[in-house]
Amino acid sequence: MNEFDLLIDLHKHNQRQGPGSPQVTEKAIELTGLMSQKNLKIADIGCGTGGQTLTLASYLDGKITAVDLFPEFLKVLSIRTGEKGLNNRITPVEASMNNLPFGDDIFDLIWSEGAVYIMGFEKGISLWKRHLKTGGILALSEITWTTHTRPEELEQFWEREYPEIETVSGKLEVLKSMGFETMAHFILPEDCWIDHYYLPLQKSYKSFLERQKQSQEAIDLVASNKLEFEMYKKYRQYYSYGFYIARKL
């Protein structure tokens, strides 16, 4: 089993698949400005099994298309979609976020919560603001320093594991650069990383290894989400995710 193998079975088995909460995606959904309106098209880019998708349709009139490489997680955001009777709302579509199948100034509201990071900030921006139309809205969760200064190990951490991570106004900088005027923009509490995030993955590294046979790749994969869990509680002080909420001029 190759490592998306075992990334998938490790995560398609959880809420989320990232931090980030119901309450989080309410209040990002509030400041984009479109609760009072009606027929949205909306793309959720990078869905997992739908954790926030799920939010978007209960807050949100229009339709849904939920973007995901990896069909094991449409498979799940289907099945929960049905037992919401949620599937004329939502539509999951697979395809990569590096090529998506859609025209241009198609979308009212891009979303992608955590994932954008797979791509990068800048080159996420830069390839999907052609399918969003003129004054509508991005709404992004992404990695961010949320101080200036840092302790050497937890840069030399990021460094190896997403290099553009950056400072509010860095990012705020990069919306602008693209043609984006900001909205909103705030920071996650910690109960996003930590009760809907490393506490039900933790919960689910059991059953994990005993379906991967306590293979070596699959006890590496544990090993390496526990000591991204050590250095978040160690050093939450530094860094979490920010939503950003911009509108394309």
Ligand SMILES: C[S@@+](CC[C@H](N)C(=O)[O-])C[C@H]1O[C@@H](n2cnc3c(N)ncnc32)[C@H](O)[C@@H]1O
Given for the second form:
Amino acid sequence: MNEFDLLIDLHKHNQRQGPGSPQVTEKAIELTGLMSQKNLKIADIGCGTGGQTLTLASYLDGKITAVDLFPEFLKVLSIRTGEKGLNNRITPVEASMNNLPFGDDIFDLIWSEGAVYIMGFEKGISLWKRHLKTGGILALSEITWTTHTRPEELEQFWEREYPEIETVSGKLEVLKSMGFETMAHFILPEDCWIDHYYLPLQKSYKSFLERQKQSQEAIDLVASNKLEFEMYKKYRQYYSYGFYIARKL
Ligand SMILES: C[S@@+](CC[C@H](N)C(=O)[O-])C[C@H]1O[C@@H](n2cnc3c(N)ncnc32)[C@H](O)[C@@H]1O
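Go ahead and give the structure of the form predicted together with this ligand, now that the form predicted alone is out.
Complete assembly follows, chain above in first position.
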């Protein structure tokens, strides 16, 4: 089993694959100002098993194209979509966010929770921008420093994990330089990390390790997830996800 298969097996049984919550998705949707509009064309990139996709479908009118690299996650999303009777509203698309199979000026809204980091914030925005209509909205959650100075251990951890981590003002500057006008931004509260992500993940370790027959790779993956949770508990006042909502000029 390769590294991706292990990650998929660990995460596919959960509602979400990263920090977030239905309440935060709802707040960000309200901030887009799109709730009264009809027939929206929406892309949800790096949708995973659809934690935020189903919330988008319940608050916004129109069609959602839900993109992920892994068919196993999209399969779970399709089951959840069917259970909610939303098959005609949500279309799963297996594709890489590096090379989206869409034309220019297609979407009114591009959404992505906890996924743009895979390419990097700046590169993601630069590649996805052309698929948005002028005046269309980009809504991204992205790892963000919440203070201007940090303990050395934490700096080193994130330098290894994601050197593009920045303060809110740094992220806003990137959006501006890429031709976006920021409409709103806010920091995700702790329950998004603990109650909606790490605790459900923690509950899944036992069955994951059983399925993986206690392989060393599976044990290592659980250990690295536990370390990440410990870092979060220790240093949560220094970082979180920021949610950024911006209009293409
Ligand atoms: C941290 S998870 C976030 C999932 C979901 N948005 C959430 O918040 O629960 C990142 C997602 O990006 C997907 N992903 C990873 N690499 C990708 C790529 N190159 N193209 C598209 N999706 C990708 C993963 O499969 C995963 O579902």
